[in-house]
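Here you get one chain, nothing else, as C-alpha cells; it is the form predicted on its own.
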Amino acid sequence: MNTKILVVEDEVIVAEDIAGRLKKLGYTVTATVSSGEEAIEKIAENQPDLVLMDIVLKGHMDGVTAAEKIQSNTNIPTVFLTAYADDKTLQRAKLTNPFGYIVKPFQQNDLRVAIEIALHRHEIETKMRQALQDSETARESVEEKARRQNQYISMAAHELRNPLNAILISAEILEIDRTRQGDESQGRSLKLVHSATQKMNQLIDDMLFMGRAEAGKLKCNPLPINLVEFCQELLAQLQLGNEAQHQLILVPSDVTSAILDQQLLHCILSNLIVNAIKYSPNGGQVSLELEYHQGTKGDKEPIFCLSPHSLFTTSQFPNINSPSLIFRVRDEGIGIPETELGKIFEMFYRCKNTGKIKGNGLGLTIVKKAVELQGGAIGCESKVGIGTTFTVALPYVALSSKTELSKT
C-alpha cells in the first residue's frame, strides 16, 4: 500500500503490538513515539500519511493537544486511540476534527477499517479543498480580466477624447476657412487632424495587441529580414512625426540579415524609439544601435549593464552565451528613477517624473511581451537627468543559402 503511519503510544508493549499489526496489514510504520513532542518532531522529519494518536500520553502534552498542533501545521489526518477518556477530553478531541476513533482493545480488522475510512475521507476532503481553491483562482482570474477590461475601456475613453476633440475643432476651422481661402490655416488644421488620427490608430493597435497577447493568440512568425534597411525605414517614418526634431541615428553592425518576426520587431523598436523621443522633451540625440553578440564564454562585454541604475532579466533568454542580436535604444531624456525601475514593464504604470507628458502606460508592457514571444530578454539602464538605454537581446538565426533563395 505504501501508506506511511506514525504511531504515538506511551505504552511500549502496546506500541510494538500496533506497529506489528500495521506491518501485517501492509502499512509502513515510520516510527513509534511515546509523547506529543516527539510526534511533532517525527512528522517534520518524515511526513506520514496518517497518525495513530493515543489520547492519554505522558508528559506536558496529551494526544488532543498534539493533534491540534499537527492539524495547524500540516494536512495529515489523525485517528485517536484510547482505552478510556472523560467526557471533557472527548469533547476536546472532537474539536480537532479527527478522522477516526478506535477504542482499545480492538481487532486487527477494526484497525484496518478505521485507517482506510480515514484515508478515504482525507482524500475526498483534499480534492474538495483543491477544487474550491481552483474555483477561487478561476474567479479571481475572471475578476482580474474584468478589471483590466474596465481599465482598457476607461483608458480608451480618456485617451481617445483628446484626439477626437482635436479632429472636431480642426474640422470646424476647415469649414470656416473654406470660404476664406486660408491655405496656411488649413495646412495647420490638416496636420493636426493627421496627428490626432495617428494617435487614435496607435492606441487602438496597442489595445488589440494586449488583447491578443492575453488571449494567447499572438504567435511568432520569423522570416528573413534585412536589418539595416528595416531600421533605416523605421527611423525615417518616425522622423516625419518628430516635431521636436530629435536627431535619430542608426549605428549598424556587421550582421545585416537575420530571421526574425518583422511585426514583433517593429513593435519593439518603434515603441522604444517613440518613448525615447517623448521623454526627451528638450530634443537631443536618440540612437538605435545594432550589434552581433557571438555568445562565447570569453566575451568581455556583457549584454546587459550591471550598474546600480540598471534593471535586467534573462529569465526568458536561457542561453545567454548563444549567438544573439542586440538592439540598443539610447536617449538623453529625463531618465527613470532607480526606485521605479522594477515597475516599468507593469501594465499602465507610469513613472512619477513624467509630469504632463502624455502616455497610457502600455508601451513597455507591449515591448516586453513582444521580446518574450521571440525567446529574448530586455534590460534597461537609466539615470535621472542623464538618459536611458534599453537593450534587447534576441536569438540570432542566420540566413542559409536555401532561405535566401526561398525569399526571392
Ligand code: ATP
The other form holds:
Amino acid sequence: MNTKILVVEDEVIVAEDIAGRLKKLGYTVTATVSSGEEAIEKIAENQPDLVLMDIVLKGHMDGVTAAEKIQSNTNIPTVFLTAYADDKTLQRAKLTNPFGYIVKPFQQNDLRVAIEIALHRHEIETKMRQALQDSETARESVEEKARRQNQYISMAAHELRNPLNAILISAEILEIDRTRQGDESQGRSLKLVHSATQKMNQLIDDMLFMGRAEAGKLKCNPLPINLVEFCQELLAQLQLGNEAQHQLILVPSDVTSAILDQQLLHCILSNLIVNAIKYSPNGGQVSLELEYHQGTKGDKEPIFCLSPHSLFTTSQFPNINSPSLIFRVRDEGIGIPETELGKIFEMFYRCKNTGKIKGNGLGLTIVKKAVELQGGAIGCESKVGIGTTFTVALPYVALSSKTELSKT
Ligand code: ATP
Ligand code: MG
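Here we have the form predicted on its own; I need the corresponding form predicted together with the named molecule.
Up next: the whole complex, starting with the chain shown before.
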C-alpha cells in the first residue's frame, strides 16, 4: 500500500498518537507538523498522498486556509480532523471541497475508513479529470483537422477560380477569332488554356496527395528503377515546359539503378526542380546530382551540412550511417532568407522574397511527406542572392542480389 500521509496537528501528544495509529494501520507518515506554513513547506519537500489537517491551528494560518493553499497549488486531497468547530469555520471548510471530515475523538477504524474513502474519491476524480482532458485534446485535434480541411477547400476554390477564368476567357476569344481569323491570337489563347488547365491539374493532384497522406492512405511501393534514365526523362520533360530556358543538367554518379517508389521519387524531384526553376527568375543552371553514400567512415563529406544557412530533418532519418541514395537539386536563384528556412516545409508557407512568383506553398510539404514515407530525410542549404541546394537522402535497403543496386 505504502500511502504517504502528512499530519498537521498543533497538539504534540495528539499528533504523536495519530502518527502511531496511522503507522499501525500500515500508512507511512511523511512528517507531523504543527502549522499551516510548515505543512505547505513539507508538501513541497516530499509530496504526500494525503494530508490529515486539524482545523484549529496555532499561528496565522488555520487548517482551512492551509487546505485552500494546498488545493490551489497541488492535487493532494485533505481530510479535516477536529474536535469542534463553529458553524462559520465549518462553512469555510466545506468550500475547500475536503475529501473527508473526522471528528475527535475517533476510533482507529474511523480513521482508516475516512482515509480510504478520501483516497478512492481522489483517484476517481483524478481519472475523471484525465478523461476530460483527453477528450478535450481529442476534440481540439479533430477541430484542427477540420480547420485544415477548410483551409484546403477555400484555397482550392480560390486557386482553381483563376485558371478557370483564364480558360473561359480564352475560349471566348477563340470563339470570336474563329469568325475573324487570326492565327497569332488563337495561338496565345490556346497556350493560356493549356497552362491554366495544367495549373488546375497540379493543384488537384497536390490536394489529393495531401488528403491521402493525412488519411494515412499513402503507401511506399519500392520497385527497381533505372535511376539515370528516370532522371534524364524527368529533366527532359521539365525542360520542355521551361520557357525561361534554364540549363538543366544531370550529374550522375556510379549508381545507375535502385529500389525506390517511382511515384514518390517523381513527386520529390519534380517539385524540387520546378522550385529551382521558378525561384531562379534570372535563369542560370539547375543541376540534379546523384550520389551513393555507404554510410561508413569512408564517405568523403557528411550528407547534410551544418550551418546557419541550412536545415535538415534528421529525426526522420535515424540511420544516417547506413547506405543511402542522395539526390541534390542545386540552383542559382533568389535563395531563402535564413530566418525563414525553418518554415519552408510548413503547409502554405511562402517566403517573403517570392514577390510576384506564384505558388501555393504546398510543394515542399508534399515533398517532405514523400521523403518521410520512404524513411528518408531532406535538407536545405541556401543563401539569399546566391542559390539553394535541397538534399534528399533515401535509405538503401539491401535486397536480393537480383535486385541489389548495380554499380557501373
Ligand atoms: P507550390 O505549392 O506551387 O509548390 P510554392 O513553390 O510556393 O508553391 P513550396 O514548393 O512548398 O511552395 O515552397 C515553399 C516556399 O519555399 C516557396 O514559396 C519559396 O518561398 C521557398 N522556396 C522553395 N524552394 C526554393 C528555391 N529553390 N529557392 C528559393 N526559395 C524556395
Ligand atoms: Mg513549389
